[in-house]
Structures are given as structure tokens and as C-alpha cells.
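As a starting point, one isolated chain is supplied in C-alpha cells, in the form predicted alone.
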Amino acid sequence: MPSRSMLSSRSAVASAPPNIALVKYWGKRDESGNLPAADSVSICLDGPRTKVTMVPSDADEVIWNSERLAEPLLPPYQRVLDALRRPPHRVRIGVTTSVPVAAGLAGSAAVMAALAVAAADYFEVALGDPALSALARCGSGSAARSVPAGFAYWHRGALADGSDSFATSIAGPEHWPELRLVALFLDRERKLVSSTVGMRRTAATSPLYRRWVEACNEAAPRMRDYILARDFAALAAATREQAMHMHATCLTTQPPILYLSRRAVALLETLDTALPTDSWSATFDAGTNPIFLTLSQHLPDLVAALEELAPGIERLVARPGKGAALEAGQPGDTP
């Protein structure tokens, strides 16, 4: 571990993408370590990326898009840092992102994945991708999936210390160049029930929860096979089934949790009649913004339909992208 004097002139910069879950992370076997109850599968997007810069400071602080985070919001960042540092090394963390907060794009995942990579470089701790993924998970569970490139498989693991709960790459982004993801930002408001609270309530009160966990563990290896085979029809059907299963489980909690809006459901119903069912699919995380999957040859038809059904609504079109990585940077880059 470098000494305080050695760290006084250091900086580290890393970036990471948001990821979209096809098999969901919804429920924890251990909340303190963000250890999932089931395996999950996701795709990293090729944009936008979130950048994290670390420089020395007299006290831990986080500057998010030029706004200082309140102290109660710092513990997830400190959990990542504390796994690598020894007191009294304190840092200023600058976060630059265009990922909309609570938009269903796992924005916190990108931040914590970038932080894990930057922190390992800053404190000069050599970690492979599995260890970086496990480290990112300490800050945000889904961040485990923003470390490996392309298509990720997050292993739930079984050890109490979480060392076997990390994500690995199923295939790189070049594996399926025709795949497209389209995020539609119907609602930018923060959800009424956070993902943390929603997971906790679902696990504690839903009569469907046990079956939900079993379904995820059954679906994850199948989804991996569909990705490796580039079987879009099977991937599309399984992705939508997984999303609806998750939201149905949420509806059986006490009190019920309804993340989907009438507008989002009506949009899917209309698309079902307007487009061939094997040309697209949709998934939702804990929110009302749909993320569509399609292939490049079907993208123009999907975009045209969305323009007609949701005129003026911002969209993001992406491909599978690379995972978390170090970036070039200079001391003082932090806002």
C-alpha cells in the first residue's frame, strides 16, 4: 500500500457503462454485502459512460456533476474505498455522468464499477476482473455487471464473505454486432419505492418470492446459451418473460409495489399489434422506462413506431459495449 506522501500527488481516472439486466437482480441473500439471491445476466451499453476521478483530500467527499453529495450518501463509496485503503487516506471523488438518475439504466452501477477500477489504480492494488467486480458490488449490487465487457453473467456465489459473487463476461461486445438496445425515457421522476426497499419488501412479504429466485437461477444459464448462439427470438421471449415475472412478484408484496405505468403497459400492447413479436422485446427494471431489444435490421421499424406512439420522448440507442476501464487523466480533473 502506498504511503500518504506517495498518494499526495496521485490521481486515478476510470469510466464504466450502465448495464441492462435480462435476468434480474431482485433479492439479496445478504444485504450488507449486496449478495444476490440468484444469478443474473446483463448487457453493458456502448454509451453513455460514467467517469470517476480520484485525488487526495483532507476528507472523503463526492462531487456529482459539480454538486457535492450529502454525507449520508457517502457510505457506498466508502465501502469500496475501505476494502483497499488504510486510514488516514481520504479522497475526493468526482463523478461525471449523463446517465439519468433512476431512469432504469443502472446509473449507480456505472459509478461504482468505475470507482472500483479507479480505486485499485489509485491505491496500487492489482486486481483481476473478478475481484474488481466483487469490489464494485460492495457499493452497488448491479455494479458487479458493469466491470466485464459486453454480456455479463453475475454468479450469486455461496460463500458468506462474497468472494465468489462476481460477474464474468459471457462474450465481448463484438460477439453480436447487430444487437441494439433502445431506452425510452417516459418518466424521469424518482420512483416512490427505491430498489433497496423494493427488494427487501419483496423478499419479506411476497408469496411468489421463492419461486422468483428459482426462476432466475433457471433462466440465467438459458439466457447465456441464447446469447452465445445469437438466438434473438429465444432471447426476446425470455427477456420479456423475466421482466413481467419480476413485476408480477412485486405486485404480490405487502403493500403491493407497482413500478410500471399505464402508459408503459399501453405502449407494449400497441407494439404487440404493430410489429412482429420476434423482431423486438422489452424489459423494465424497477421503474417505468422500457428498454427495448432489437436487431439492426428491425431498428428502423421500432424507432418509427416509438416516434408515432411516444412523440417527443427522448430515446437512447446503444449497442453492446466495453466494461469498466482506466482512462487518461491528470491531477485536478475532479470537479
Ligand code: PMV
Contents of the next structure:
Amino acid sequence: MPSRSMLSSRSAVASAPPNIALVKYWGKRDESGNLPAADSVSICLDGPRTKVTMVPSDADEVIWNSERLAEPLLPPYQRVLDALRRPPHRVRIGVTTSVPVAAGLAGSAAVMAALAVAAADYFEVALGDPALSALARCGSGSAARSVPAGFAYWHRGALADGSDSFATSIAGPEHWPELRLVALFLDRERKLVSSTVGMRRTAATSPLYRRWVEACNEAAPRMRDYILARDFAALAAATREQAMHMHATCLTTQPPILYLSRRAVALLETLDTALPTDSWSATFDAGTNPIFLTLSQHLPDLVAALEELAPGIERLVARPGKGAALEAGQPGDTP
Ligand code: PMV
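Target state, the form predicted together with the named molecule; input state, the form predicted alone:
Up next: the whole complex, starting with the chain shown before.
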């Protein structure tokens, strides 16, 4: 471990993408390390990335798009830092992101994945991708899947210390360049029930929770096979079933959690009659905004249908993208 004086002139810069889960992470076997109850599968997006810069400071602080985060929001960042540092190392973390966080694109995943990569560089700890993924997981569970490139499989692991709970790449982004993801920002409100509270309540009160966990562990290896075979029809059906299973499970909690909106569900109902079912799919995280999947040849039809059904609503079109990576630091990067 380097000394404080050695670190005082250091800085580190890394970036990471958001990821969209096709098999969802919704339930923890251990809350302190964000250890999941089940395996999950996702795709990193190639568009928006989140950049994290790190420089020495007298006290830990996070400056998010020029605004200082309040003290109570620091623990997830400090869990990542504490895994690598010894007191008295304190840092100032700068976060710049174009990921629309309130829109439910799992913005914390990109931040914590970039933070893990930046922190390993800053504290000069050599970590391979699995260890970086496990480190990112300490800040936010889904961040484990924003470390590897392209299509990621998060192995739930069984060890109490979480060292076997990390994501690995099923295939890089070049494996399926025709795949497209379309996020539709119907609603920019923050979710009413945070994912941490939602997962806790689901595990504690839903009569469907046990079956949900089994279903994820069955679906994840199947989803990996559909990705490897580039079987879009099978992937489309399984993605939608998984998302609806998660939201049905949420609805059976006490009190019930409803993330979906009538408007979003009605949109899917109409699309079902307008487009061939094997040409598109949709998933929802803990929010009301659908994320559609399609292939490049079907994208014009999907976009035209969305424009007709939700005119003027902002969309983000992305392809599978690379994972978290160090960036060359520039003087202007200092937060
Ligand atoms: O934001 P986190 O890491 O607590 O988890 C969010 C989980 C979902 O986005 C709702 C689903 C998923 O697997 O990404």
C-alpha cells in the first residue's frame, strides 16, 4: 500500500457505461456486500458514459456534475475506497455523467464501476476484471455488470466474503453489433421506492420471492445461450417474461410496489398489435421507463411506432458497448 505522501500528487480518471439487465438482480443474500440472491445477465450501452476523477483531499467528498453530494450519500463510495485504502487517505471524487439518472437507467452502476477502476489505479492496487467487478459491487450491486465489456453474466457466488460474486463477459460488443437498445423517457421522476428498499421488502414479504429467485437462476444460463447463439426471438421472449416476473413479484409485497405505469403498459399492448412479436422486446428496471430491444433492421419500424404512440418523447438509441476503463487524465479533469 503506497504512503500518503506518494499519493498526494496522484490523480486517476476512469469511465463506465450503464448496463441494462435482461435477467434482473432483484434480491440480496447479504445486504452489506450487495451479494445477490440470484445470477443476472445484462448488456453495457455504448452511448452515455460516466467519468470519475479522483484526487487527494483532506476529507472524502463527491462532486456530482458540479454539485457536492450530502454526507449521508457518501457510504457507497466509501465502501469501494475502504476496500483498497488505509487511513488517512481521503479523496475528492468528481463525477460527470450524461446518463439520465432520474430516468432509471441504473446510473449508480456506471458511477460505481468507474469508481472501482479509478480507485484501483489511484491506490496502485493491481486487480483483474473479476476483482474490479466485485469491488464495484460493494458500491452498487448492478455496478458489477458495468465492468466487463458487452454482454455480462453476474455469478451470484456462494462465499460469505463475496469474492466469488462478480460479473464476467459472455461476449464483447462486437459479438452482436446489430442489437439495438432504445430507452424511452416517458417519465423523469425519481423512483418512489429505492432499489435497496424494494429488494428488502420483496424478500421479506412477497409470497412469490422464493420462486422468483429460482426463476432467475434458471433464466440466466438460458439467456447466456441465446446471446451466444444470437437468437433474437428467444432472447426477446425471455427478456420480457423476466421483466414482468420481477414487476409481478414487486406487486405482491406488503405494501405493494408498483413501478410500472398504465401508460407504459398500454404502450406495450399497442405495440403488440403493431409489430411482429419476434422483432422487439421491452424491459423495465425499478422505474416506469421502458427499454426496448430490437435488431438494426427492425429499428426504423420500432422508432416510427414509438413516435406515433409517444410523440415528442425523448429516446436514447444505443448498441452493446465496452465496459469500464481507465481514461487518460487531463488537467481539466481535476474536480
Ligand atoms: O441500483 P442497484 O445496483 O441497487 O440495483 C438495481 C437493480 C435493477 O436495475 C432494478 C435491476 C438490474 O438487474 O439492473
